[in-house]
Each structure stands twice: as structure tokens, then as C-alpha cells.
Amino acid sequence: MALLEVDGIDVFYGRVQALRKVNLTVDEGEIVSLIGSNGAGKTTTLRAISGLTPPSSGQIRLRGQDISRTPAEVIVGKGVGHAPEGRRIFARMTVRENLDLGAYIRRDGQTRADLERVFTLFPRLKERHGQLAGTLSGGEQQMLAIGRALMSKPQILLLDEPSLGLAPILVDTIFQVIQDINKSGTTVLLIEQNALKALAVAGRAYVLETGRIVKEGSAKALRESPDVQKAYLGI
């Protein structure tokens, strides 16, 4: 059974249809990319599983159990993280106060541990532990976003955009951050704009252009394919 399962929503914003019958599953231990151009629904697909914008129709499942129409605060608790676009960090408020918000539906007395694999992650983070978010650096927000969202304890966590901004030496801190949290057990559904280090870093992608999964497989059949090469990659 697959961890993340989302087949054939579709999503409105008004009257203006955003997805339309996208199909993705993600099983436990991957990575998995979406990769597209701006508008075509990446970010609208993290937001229908993570309950901020449910969909119309269709199914959202983890670990079999729908979760289409359940609400934000329940999903988390449920085990999906979300760094969304923007990192949406809490800027008049600390690091370790944006780290603790992260963990605020936990009831299990474990937070202090997964606090300090933050810190390992991102020793930068450790040092501006008592500095206003605010006055952090593009990367170290960037850091922040991803480590509150690991704070909840995520069974998988969704990253929208996690290098855009970024210096080139930041873009591949991050990526290798996103490695090692896979690496030590955090399933990874991945967006980025950056489709040739996503397609790096994933075992699986998908393509999604107008609202609509075009192209789907390993990350290495599509990193070879020629209407990806041109349309994404730059080749």
C-alpha cells in the first residue's frame, strides 16, 4: 500500500479550475518530484493533501485512510509536514519559538529530540536559536520552514520550492539536507523550479502542466527524456 496516495482530484479556486484527474502516489522511503512550469497546479497539489485547499472530487489517502476533506490542523497530526512556498516563517517571533509552533499538536514528550536533529540538520539554526526569524538570512528562513515542518514529525513532508531565492552554495545545502532527511526515514514529496537538481535527488517524478499529470516515471527516464530536456532542463 502506498503511503500517499491522490487520485483524480480536482481542485477550483472560484470558478477557475486548477487540477483537473491528478493521479500521484508516493510510497514510503521515496523521494518524488513535481516538476512544471509557474501556474501549472504544483503548489495547488501540496495544498489539496495538506488540507489547506481540498478538492472537489476525487481522493486523497494516507496509508489507505481518505483524508480528502479532513481538516488542516487534523492532517498534520496525522503525519504530513508542509514547508510551503514563501517558508511563511513567524517573523517577530524567535527560531526556537517557530520550531516549537511546529510541534504544537504533539502530546508525546519527544519533542526535545527531534529539536536537536533540527540542529543537527541546520547547525545554523542552533547558533540564531534566540534571534528574531525576521532578521535571518533568505537561506537560514528557508532552513527554519524545513525544520519547523520536521518539529511535527512528519510521516511524509511536502517542500514547495525549498532553493528558490537561494544562493547557488545554499541551493546545494538544501538538496543535500533533503537527502538526509529521507535518508533517516522522512518520506519526501518534492516540488521544486529547479527540475534538474529535483530530478537529481528523486527516485520518481511527475510532470504536471495545466492542472494535468503529462508525464510520469523513474527520475532518470525523465531526466533523459527529450520533451522534458527541452521544456524543463534547459537542454
The other form holds:
Amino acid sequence: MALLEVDGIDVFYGRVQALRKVNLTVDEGEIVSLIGSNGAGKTTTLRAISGLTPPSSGQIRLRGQDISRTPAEVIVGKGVGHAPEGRRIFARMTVRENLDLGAYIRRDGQTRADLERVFTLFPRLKERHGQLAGTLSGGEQQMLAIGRALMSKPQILLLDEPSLGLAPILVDTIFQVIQDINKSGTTVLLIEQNALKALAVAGRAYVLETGRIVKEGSAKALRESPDVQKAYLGI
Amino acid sequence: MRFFVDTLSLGITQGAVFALIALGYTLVYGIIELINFAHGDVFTIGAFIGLNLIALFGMQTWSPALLVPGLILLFAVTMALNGLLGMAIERVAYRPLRNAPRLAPLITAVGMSFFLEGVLYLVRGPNQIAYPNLFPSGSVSLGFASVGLTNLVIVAVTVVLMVGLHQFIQRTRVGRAMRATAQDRDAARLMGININRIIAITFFIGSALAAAGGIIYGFYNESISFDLGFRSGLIAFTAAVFGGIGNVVGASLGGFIIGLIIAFSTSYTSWGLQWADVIVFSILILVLVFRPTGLLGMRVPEK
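Given the form predicted alone above, what does the protein look like in the form predicted together with its partner chain?
Then the entire complex follows, led off by the chain already shown.
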């Protein structure tokens, strides 16, 4: 059974349809990427999965269990961590408080180890743990958003444009960390405009255009596809 | 000197009540950006709940030894009951409008205010109702002046509640969830925070603090009436805006400052209490024009 199955979902914002019959699956241990241009529906897909924007029809299943109507605050407890678009960190709280909030649902008392893990992945956050999150640089805020999502100990991590607005050197760091996170057992569903980078780390990928999945396959096959090269890789 | 100290003491004591009400405005505004116009009347109801409990248990005749634990219980029970009332109001009047345009809950809040005031009028009538002061009377002499014991106890109780609130918001898991909800509701949900529960808790706390203010008002002024919350509520709202709406420390500070302004403007001029209101609301207008974020309402730059 796939870890995550998105089964023919439609999502509306008011009267505007953002997603049309979107299907995708993510198996345990994978890095799957969702690429597409601005407004294609990538963010909406993640918001539907994490429960912020529930689908009007279709089903989203986590290990076979339907979560399409489950509220966002419950879904996180089922193992879905979401580092949302625009980072959405709590600017007027310290780095440490942000990370503690990431572990809000945890009742196992093991959060200390996860905090250490986040600090190992992102040493910058350890240095700045007492600083207000709003005063961090863009890259540091992105690290915090990912670290915060990891604190819930997710089975699947949803990442929305982690490289957006970052200096090239930081982009490499972030992608390295994403691979590290995946190697330590967390499945990743990654949205990127930087399709080249996304296809380099992902095993499989989906291409989203105006709310529909238009192409899917192994990252390698997509990298070599003339359509994808022309539209997203700038080749 | 004696006159100055008397005025100071009056201002701080009245300011304590405004501050306790202002906290409710600021907490609710901070979390759902609603000016809860019914809050002043929730304060009045808190005063009446306290009065009913005092009468029910005949607390005026209790011996001093019993009175201390009795007063603590009186505050706790009144605050809890009023807190539940605040939660109920949120549940029936505001939650159904959570995703409506912002004007809708605002108008509903004004309507709820009229409704509560109407109910109070029907139940307790239009007259002033006597309120016993169960705090110690008498005064402490400072040599050049003296300060009422009641005033001192009022300030002590208020400070304890404020520090308690501040610690709760800063140090506890629920307090952290409240701050997260105030800053970014979607992000808070992604952390697993149940927004509806946090909003309900916020209304509970705000209404409980208003109840404490209500009892204190009753003790100090020794009478209350059904429409008490109208003026007190507006002044406390001014205090909350003055301090920076959404800011808990600001609301406390704003309450005391407004209390002092009213006390000094009535004691040191011959204008009388009517003019005090003019001054207070002029301050509200000036703050809104020149510093809409209030004294302490500053924002951290968000990148």
C-alpha cells in the first residue's frame, strides 16, 4: 500500500477550480517531486493533503485511511509534516519556541532527541535558538520552517518551494539536507519551481499544468523528456 | 501632598479595573481581530455573579479568618462562571461567523452587547444596586498622607492576575498555542493546534479577568447597575488601544494610565466627570490618528 494516495481530487477556491482530478501516489521512503509553473496548483495540492484546503471531491488516503475531510490539526498527528509556502514561521517568537510548537502534538517526551537532530541538520538554528524568528535571514527562516515540520516526527514531509529566494549556495545546502532527511527514513513530497534541482534529488515526479497532472514518471525519464526540457528546464 | 496621593491612589485603583477589562479586549483582538463590544457587559455580568454569590453565602457576615479563603473562592468561582459565559457567547455569536466578512462579527458583537444589557435590565432593573466591600477597610498612614487598604488589596490582586496571565501566555503550552494562533492561524493548525479550542480558551480568560474587575469595581464603588459596562467597557477599550491593541502588557499599562488621567483631570480641574470622558475619548482619537499601533504595539519586521 502506498504511504500517500491522492485519488482524483478537485479543489475550489470559491468558484475558481484550482485542481482537476489530480492523482498521485507516494510510496514509503521516496522523494517525489511536483513541478509546474506558478499557479499550476502545486501549493494547493499540498494544502489539500495537509487539510488546510480540503478537496470538494475525490479522496486523499494516508496508509489507506481516508483523510480528505480530516482537519489540518488532526492530520499532522497522523504523520504529515508541512513546511508551507512562504515559510509561515512565527515571526514574533524565538527559534526555539517555533521548534517547540513543531512538537506541539507530541506526547511521547522524546522531543529532545528530535531537537538535537534538527540542530545537527541546521547548526545555524542552534546558534540562533534564542533569537526572534522574524529577524532571521530568508535562508535561516527556511531552515526553521523545515526544522519545525520535522519536530512533529512526520512520516511524510511536504515541502513547498524550499529554495525560493535563497542564494545559490544555500539552495545546495537545503537540497543536501532534504536528501539527508529522506535517508534517515522520512518520505518527502517536494514542490519546486527549480525543476532541475527537484529532478536531481527526486526518484519520481509529476508535472502539474493548470490544475491537472499532465505527465508523470521517473525523474530520469522526465529530465530527458523534450516537453519537460523545453517548458521547465530551459534547455 | 495628601490630595495628590489621594488622587494617585484613586487613579491607580480605577485604572486596575480598566486594565482587567482591557486585557479581555486585547486578548480577543489579538487572536481573531474582533473588537468584542459585548465585553463591557460581560464585565457587568461578572460583577453581578459575584454579588449573587456573596448574597447566597451571606459572606458579609463571615469572620475575617474565613473571609480570606472565602474571597479567593469567590474570585475563582465568579471568574470561572463568567469565563464559561464568554465561551458560550463566542460559540453562539462569533464562531458561526468565523469566515464571514469582518463587519459581520463586529455588528454581532454590538448586538450581543445590547442583548446582554437588556437581559440585565430585565433581571435587575434600572437602579443602582448596593455592593458590599469585603476587602479590608481602613487605611495605612504614610505620615504625609494615607492610602486605603482596599486600594492596596485591589492593586495587589490585579498585579497577581496580570503576572499570572503573562506567565501563562509566555510559559505554558496553551499560552504558546495562543500566541501562535494570534500570529498565523493556518501555520498554527499545521502544528496541530485546534484553533477553535484556543479561541474558546481566550474568551474564557478574557471574561474571567473581566469578572475579577467586576467584583473589584463593586467593592470599590459599593454599587453597580445594569449599564455599568457601557462606559467602563469603552474606556477600557480606549486603554487597550492606547497600550497597543493585541498587546497584553500594553493593555495593563494603558488601563492604569487612563485611570490616572481620569483621576487627575477630575481632581485637579473643576470640569467634572463628564469632561473626563471627553479627555479619554480625545486620547483615543489622537492615538488612532498619530500612533495607531499604540504605546507598545510594535511589529517585528517579517521577511
